[in-house]
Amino acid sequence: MAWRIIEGNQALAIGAKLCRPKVIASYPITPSTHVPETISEFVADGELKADFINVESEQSAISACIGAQATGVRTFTATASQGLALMHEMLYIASGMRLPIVIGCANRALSAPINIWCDHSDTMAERDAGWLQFYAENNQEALDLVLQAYKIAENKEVLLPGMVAIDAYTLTHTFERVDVPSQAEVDRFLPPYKPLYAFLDPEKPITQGSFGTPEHYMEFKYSQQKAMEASKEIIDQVFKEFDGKFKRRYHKIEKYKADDAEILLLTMGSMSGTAKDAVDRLREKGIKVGLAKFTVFRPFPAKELIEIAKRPKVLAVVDRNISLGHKGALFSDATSALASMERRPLTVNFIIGLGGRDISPQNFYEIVEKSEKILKKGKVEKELEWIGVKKEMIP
């Protein structure tokens, strides 16, 4: 291993290029340009021995890596915000296939008004989709994040598409210290791709992304959620076995000071870091707050959020989304876990940080102090709130 600075989108590239996909197909947009920039620079001298595909569109990037997939070999894209978006209609047919194609997606709000910076609408937007999604703190995490998603997506338990997805600008022009793993270390934990059936080969021909009739559609539906489901246990697996390997232990969620809070936020991307600090500085007042990280999204995490959420009173899940007629994405999902339970804990959501606004502890401050209040009332009278809005320049 050898420490490097480099920024988010220099991350997800140099995980891309640890990976050796045969086929990267690249289309650019803002704030993920970086990372096709970085591998075609790869291509180009000799790093990495792959096709570099220039595209016209980002729904033409992810139809070239379903192709390419088919034929039995691994790929790679990036993308953000409409490009995703753009997507939308392959993304399913990537899933329903069973390619495990892997995306590196640089979160970013979705338009109008045409905004190119942070907020997680996009990846929500496509939850539905039958992909993996893991969603990464810092650097670190995203290079980390690509190896373990094609080591997931790649089991014959599994077989689905994953993306791994990093703030706009926060990650993916911020440089930070990254340890990178040599091409040895990754090739021992990532072997080469052995599709399960030889795609698109002349001599042996079959049939795929046919036409499902009534008949046929729905149990297509039932095996990729049964391959969801079977994707929570083998992604327990990889961690553990990349933690073996490179000492770095992730987990579907992340707990941090939990075991005895009061108060336990929920949250995914880099507002972790910051929730990290302010949890600290609010311990050092007695407060009994904690933290939950989502590394993973889908699948969603029920079992371990029900184990996590039996200690506090109240639960603040942090949205830095919102699903326009209802809540955020975390919180639907999250309340719809805890509803087996016994004894809940009083959850309420916040809405934080759309658009690429500034998220800093004194949010969080905020956030502890509107759940003491619910605490001390011991009910929740408001269940959404919005953090930070500027009521004098609501339209």
Contents of the next structure:
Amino acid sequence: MAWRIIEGNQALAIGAKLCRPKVIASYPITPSTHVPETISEFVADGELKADFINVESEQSAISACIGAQATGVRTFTATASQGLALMHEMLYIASGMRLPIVIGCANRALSAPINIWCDHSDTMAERDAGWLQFYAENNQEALDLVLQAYKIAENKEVLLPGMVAIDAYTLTHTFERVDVPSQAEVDRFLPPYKPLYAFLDPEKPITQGSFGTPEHYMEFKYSQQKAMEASKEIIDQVFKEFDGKFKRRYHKIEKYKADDAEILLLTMGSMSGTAKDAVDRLREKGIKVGLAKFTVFRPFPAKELIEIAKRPKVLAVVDRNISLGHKGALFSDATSALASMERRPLTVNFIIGLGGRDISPQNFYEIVEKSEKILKKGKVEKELEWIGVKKEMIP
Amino acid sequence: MIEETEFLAPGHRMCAGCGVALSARIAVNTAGKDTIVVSPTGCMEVTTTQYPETAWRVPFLHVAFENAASAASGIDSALKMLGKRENKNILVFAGDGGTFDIGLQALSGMFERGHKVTFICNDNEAYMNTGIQRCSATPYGAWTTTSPPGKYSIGESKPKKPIARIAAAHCIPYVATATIAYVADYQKKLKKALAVDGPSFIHVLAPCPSGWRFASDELIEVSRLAVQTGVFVLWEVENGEMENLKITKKIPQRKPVEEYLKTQGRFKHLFKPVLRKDVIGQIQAEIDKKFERFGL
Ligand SMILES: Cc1ncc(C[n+]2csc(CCOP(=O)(O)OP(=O)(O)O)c2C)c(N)n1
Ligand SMILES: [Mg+2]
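Can I get the form predicted in complex with its partner chain as well, since the one above is the form predicted alone?
And the full complex, kicking off with our chain again.
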């Protein structure tokens, strides 16, 4: 282990390097570009024994990863926003073929208007693609989650691809102190990749990427869902094992001052740090507010959420994305998970920080103020609230 | 031509008289056991890989329609990293749509990066898998379901894209054209393609009885006429030297193109109800021009 001051993109790149992928295929896109740049240096310097394929698009990046992983090696790629959207078709194929590829994704808004700053629309648009999804709050988590993502994805009960998402700029380009494990430590945690079913070997010819008729297609999807369900247990096991080896404990949902909270903020990604700060200030004023941060979004940790939601009276779900025509993605999934509760808390959705709009503690004070009103009234009058929108600019 | 071991097993679901099936069979049998086949979405892929069966006795990978070349690139890299690249062929069988149109970007990328992959385009001159729609490989004047002849249309209005020349312009080690009527020529080219250290490309004319509207027992005759009329010229370019393009099948006495067009229902509107001498004449003139230009 060694302390280093690195940006989030380097954390992803170093995390990937420590997992010893044999093929990396990547294409530049702001704000993820430092990841392939850093990895190509590792390869150029012989620090990482891998083939780095400089492809001509993200669609080819993920396709080359699929081809390589189907041949029997561990692969990695990184992208963001438009790049992830260009991969869309292949994301479903990678998971349908049960190839445990790992992507490092810089969360960046989707066009139009074209925008290079942070929000979660890009990865949220892929939430149905059959990929495990992990969201980092800081650069340490970015690195750690890459190591754990491989271990979870490659588990034989899982065999699903995974993406580790880090917020544009707040993480990708921000330098923080990160505890970087040694190669030997990671090797003890993550064994060399051995494909169980997916290989292309003339001595044992198999066909991958078959044509599935109505007679078989549903069973493929059913098994993917089963694998997602099974991954919930595996994620806990791997998080625990990681803690044992590296002394950092991850949870699908991380609680912060949540146990006695009446108002609970649900957050994702780097905004959680700002929100925790706001929680501290509000606690000083005697307001019973807490936070629950989703580190894992797929599989959706419904069981954990239900447990956490038993005590608070208001859940303020803060989404850095919007499913246009409905609500934020976290809100939709959270409320559907809570539907089975006998006594469920009031729920309200706040949309925040789209396209890199700054998220400040003030935003969370406003959110909590609105939640307090809901708490007093005992009902939600407006389920969807936009924070920090300059409504006067809209005709 | 039946080999001792058939790597594309009988019992697949391709049509009787399918040019693509024959081309794939010739190629995979020539390449032999140590071959990995990659195929984009298309007729051949859906008819040979229906789960839980497969017609492939060699490893086979399908990913999507537009990315066979990228997936093959990944295989090449992975085999290298596994130390298992030696003595193995990576063979792509792609349709014309998966090569000329939607797959062109990935193909160009694969060429430029220099992956050791032999990319065979089995050209049946339309999107056949989706039911005979025109693409940039469809020849001038041909009927397809999206280039129907009518009051304001003579069928396909654009000339065929010169895909093999586009491939050769990448200066890759080996590019050739071939057809299933000249098997020895095709096999010789394939062996050369597999032997080079880098990307190779073979454009194979693979007629489609269903889409071109001819009887399935006329496959070889139609393929041969394409060469004898000069519609399809058999050539090769080695070492990326376009200036040394070599014609591998000289046609001293070219037959009139009409003889080729007449064999196929997709051109029948050029003959009936009125004989479109203008259109046929134009097709002939284009061939003549090509032969003159390239000194064939
Ligand atoms: C992205 C995408 N667009 C369209 C399709 C539908 N599609 C499947 S195969 C095909 C045509 C294939 O044509 P070609 O490559 O010429 O092969 P052929 O079937 O003619 O042998 C099309 C349009 C698809 N599968 N994926
Ligand atoms: Mg075709």
